[in-house]
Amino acid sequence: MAGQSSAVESRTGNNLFLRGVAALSTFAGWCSAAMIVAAVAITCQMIFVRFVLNQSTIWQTEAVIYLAIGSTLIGLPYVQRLRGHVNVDLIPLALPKTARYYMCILTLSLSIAMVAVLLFYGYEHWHLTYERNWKSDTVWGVRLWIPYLALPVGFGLFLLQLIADLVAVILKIDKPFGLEDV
């Protein structure tokens, strides 16, 4: 089934927690977009330096890779807030209202558990690189804790947005899966 999803942006109502998390997720989305713009600008600079000035590049490729990966991780909560992650809403649409509610609670709870595990190990990996002052094996030699910081920050904000989505459904501020009853 192709076309537009019937889901809408997550609702916050007048709940201060939900509004705060939505603001954080939106800010993360802007930061993610800025990282993509920076990666594109660096790529253009790298092309100019290599093919017009005929000079070698040192840091550009590595910076673009770290920015693209960081943008993906930092952008997770914003995409979740907009309900932009890939989903199949055929089953929730076919379910009655009560079953859809419980399915939403289950899927959000499982997502929260999985992202919490990713956050734990992401933080552990970031902390290890920070504690041991690991650097990349390139000429640039960037301190790896800087790009790896996107792991705990991205997964932490994503976890927060998932919790906010769960709270919104439980408090009946938002509909399960963002789907209106037909």
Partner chain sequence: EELRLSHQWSNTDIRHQVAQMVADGVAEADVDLEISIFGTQSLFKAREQYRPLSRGLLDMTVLPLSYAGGQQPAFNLTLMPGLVKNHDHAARLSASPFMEALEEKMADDDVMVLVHGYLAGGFVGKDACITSPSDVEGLQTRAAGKAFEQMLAGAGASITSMSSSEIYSAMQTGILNAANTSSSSFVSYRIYEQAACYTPAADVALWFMYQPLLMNKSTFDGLNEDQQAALMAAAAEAEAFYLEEAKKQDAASVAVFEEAGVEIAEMTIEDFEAWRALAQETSYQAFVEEVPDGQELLDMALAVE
Given for the second form:
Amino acid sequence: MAGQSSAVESRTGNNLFLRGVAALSTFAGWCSAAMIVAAVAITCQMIFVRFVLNQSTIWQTEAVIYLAIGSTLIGLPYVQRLRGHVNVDLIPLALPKTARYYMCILTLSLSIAMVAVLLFYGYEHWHLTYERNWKSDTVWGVRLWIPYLALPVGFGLFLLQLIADLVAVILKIDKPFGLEDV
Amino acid sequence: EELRLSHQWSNTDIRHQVAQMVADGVAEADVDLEISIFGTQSLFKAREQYRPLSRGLLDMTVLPLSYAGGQQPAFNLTLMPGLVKNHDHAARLSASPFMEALEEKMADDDVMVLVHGYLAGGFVGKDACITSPSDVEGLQTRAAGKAFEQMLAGAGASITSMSSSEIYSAMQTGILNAANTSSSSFVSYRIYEQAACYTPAADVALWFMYQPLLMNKSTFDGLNEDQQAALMAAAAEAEAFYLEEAKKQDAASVAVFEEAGVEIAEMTIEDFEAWRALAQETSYQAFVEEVPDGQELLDMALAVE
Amino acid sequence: MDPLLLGVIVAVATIIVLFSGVSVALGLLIVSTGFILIFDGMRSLELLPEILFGKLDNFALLAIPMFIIMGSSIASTRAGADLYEALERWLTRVPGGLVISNLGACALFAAMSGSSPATCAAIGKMGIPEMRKRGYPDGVAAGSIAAGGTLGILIPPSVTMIVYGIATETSIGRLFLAGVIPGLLLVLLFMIWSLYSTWQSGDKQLLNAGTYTWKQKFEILPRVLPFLGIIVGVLYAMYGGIATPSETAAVGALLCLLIAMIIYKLWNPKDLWIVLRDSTKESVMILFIIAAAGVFSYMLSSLMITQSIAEWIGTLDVNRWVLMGFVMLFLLVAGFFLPPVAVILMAAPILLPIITTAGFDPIWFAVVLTINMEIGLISPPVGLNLYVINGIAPDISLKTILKGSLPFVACMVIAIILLCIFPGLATWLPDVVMGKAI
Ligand code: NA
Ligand code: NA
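Right, the form predicted alone is done, so what does the form predicted together with its partner chain look like?
Below: every chain and molecule of the assembly, starting with the one above.
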């Protein structure tokens, strides 16, 4: 459950695959945080340029939007690793141990299928923008494949982390839904 | 059979009325064809409509064609300063070889035009009137469209980008000194409460934006002859209505601003020529550099009397 | 198929999927994808990434991570403790000083943070142990902070107001102002209840706070000034013509980070990372739900469900207050299970036309909606603030926290009733500052 003070990570044990994915997700988390910090800095720069220097601000708004989108998509795997995606765990809590285990396998598999779909179409969409060299319809005219790259990369890493979570539950390294036995 | 039409406007907007006329006309023809309208961005966001349209995932849309300028740079010519002088000139452009050339480019994206139409707009100033290029120097300005930003920057204005819904509060708090957008947006966002002076589209106007009703070409070709005929008939009727209403919009916006006690300024022919000379060095130049057959298209547009 | 019947099927499917324990965002995506696949066909799935990306393609949304950074950077310092300590020293004449100071600190902190969990955590970390040490009942200690924390989304800045403003094209600056007086009203109601229940628990000693010398009162002031500076600075930037509300968020985030680093010596990269980690965690979670809810509302609209429900409600010939009663009941129930942003994004497109047609003010409705969402934050089964309190004070049982929070829910219901009787509580301030509504 998302709480400020708790940052319970999913467990990796000594499993190399799990640890590798965890490291990747953590790195993605750093990138995500860095993009938001950059967005803060650019927005402040934009206010300065406009209010103090009274000059044009052509690229800032767009850059900041793409950084925020990038931060969100690239941050997905890390937040998954921190169990930060809110869920309703009323039923899982009420289920007996075995049923909870199978419920967890089911929901993780569904999540994996969903993110795989997003990854597939996200890649296609990115590839199209790259191939046709589409640009944003502004003076800055960003080549859109750059911000859209966050789609395949973010969903790809997210998919990996979800698979790792499934593996950890099946190998009994982590508890279903991260719930401790009561 | 059902067709889906998406647009970004409210159901009192002229562009919705155009879509509704086509939908009603087709329904009356009783050719087993129904058009469902999804307004106010309830299906796709404004700038997200062109791609689904070209992929056949959306059947029809009413949108400023320049929104797709990032995919087809030639479309940027449909929002170029000083290219269109007035509404009748706009109608002649729509029927010219220039538009045919653009329609060929749309056909590459599997898109066709059902209803042609241009809407005009003007300028507002928070403290003073904006008629000639020297009036915008040093002002924080929000412009509608890439080419206008380039021209205004060339006149020494500072350009800032924000959505049209933010213009009101930005002018109120003083972040913005001037703005340029369509006559109807000025009215619907109640900009007259924040402006000291309004320069509307009158005998001459700088800002014209091409906002056609588009359809996916394959979807159209897949209809039977009766359905196609009904669509074309309804579209022709809507196009005539669109032109007449577009003219009325400008006058109506002037009335609203006048009633609110806002000064109304007029752009003279000399002002217009000064802006166009500036545009030639800035936005036209940038366009020609960006688009391989840009000069040719520009010449075709300029050739329309 | 009849869109209304289809709507019922979608609702049931959504409930089943969300209760399975899958994350809210992915759950919404799974349901949407399923229905798009069945009714619009496989090819329509290629729209998914574009819709997701497009929903996030909005400058105003950027304010969300930034207002969250504001909160989490201050929350990582001793600032929360300083705030309520200062308030306590100055409020010695007021009975029940400590709980009053904590609630006051929540309100002040809420003015620096856009989110509720951050407000809750910041004040609760010091406030709850302190209150319990001095003998306040566990229920009052936990409940007051859980409820006080919810002010984070009512007192500006507010993440949910931003989302509402985007979903309904309402001025965010105006929405922020609308939350101020209802926020203060809620603080007052919370204080009254806290005092009453402390008094009722029998330990009248608690109501007499210690006495402080003028020296003690003044020496703590410098520690509070920076926060007042942030609040004034942000308000000035927002309403004084320097930046739009969304841009102001960046100024606020920068100021808060700087104050945390300079005044609270938050230099250690590890500590700084905790600030960024917590805010990344919360904002990515919220923004992904926003994107997913966007796909969900695309699905509802594409299947004509949104339009049909709105039409159907339009044909109901009921009193506007009966209508409002049902709307609030729906919001309340949705809020029990779903995080505020998800509720707002799914409900706003359907509800807003109905609300405005019935003659209700969209700004006023935003405030009522937000208070409904605050109730959801301190009610099971998904009550973010309850879990935050549980994390801060693990030895207070969830049951006690819940029991302690319930009376505060009653305060919120009273506030909603007062707002219905006196809509001006919400609309007066924005009208005065920004002129009559558009
Ligand atoms: Na707040
Ligand atoms: Na709840």
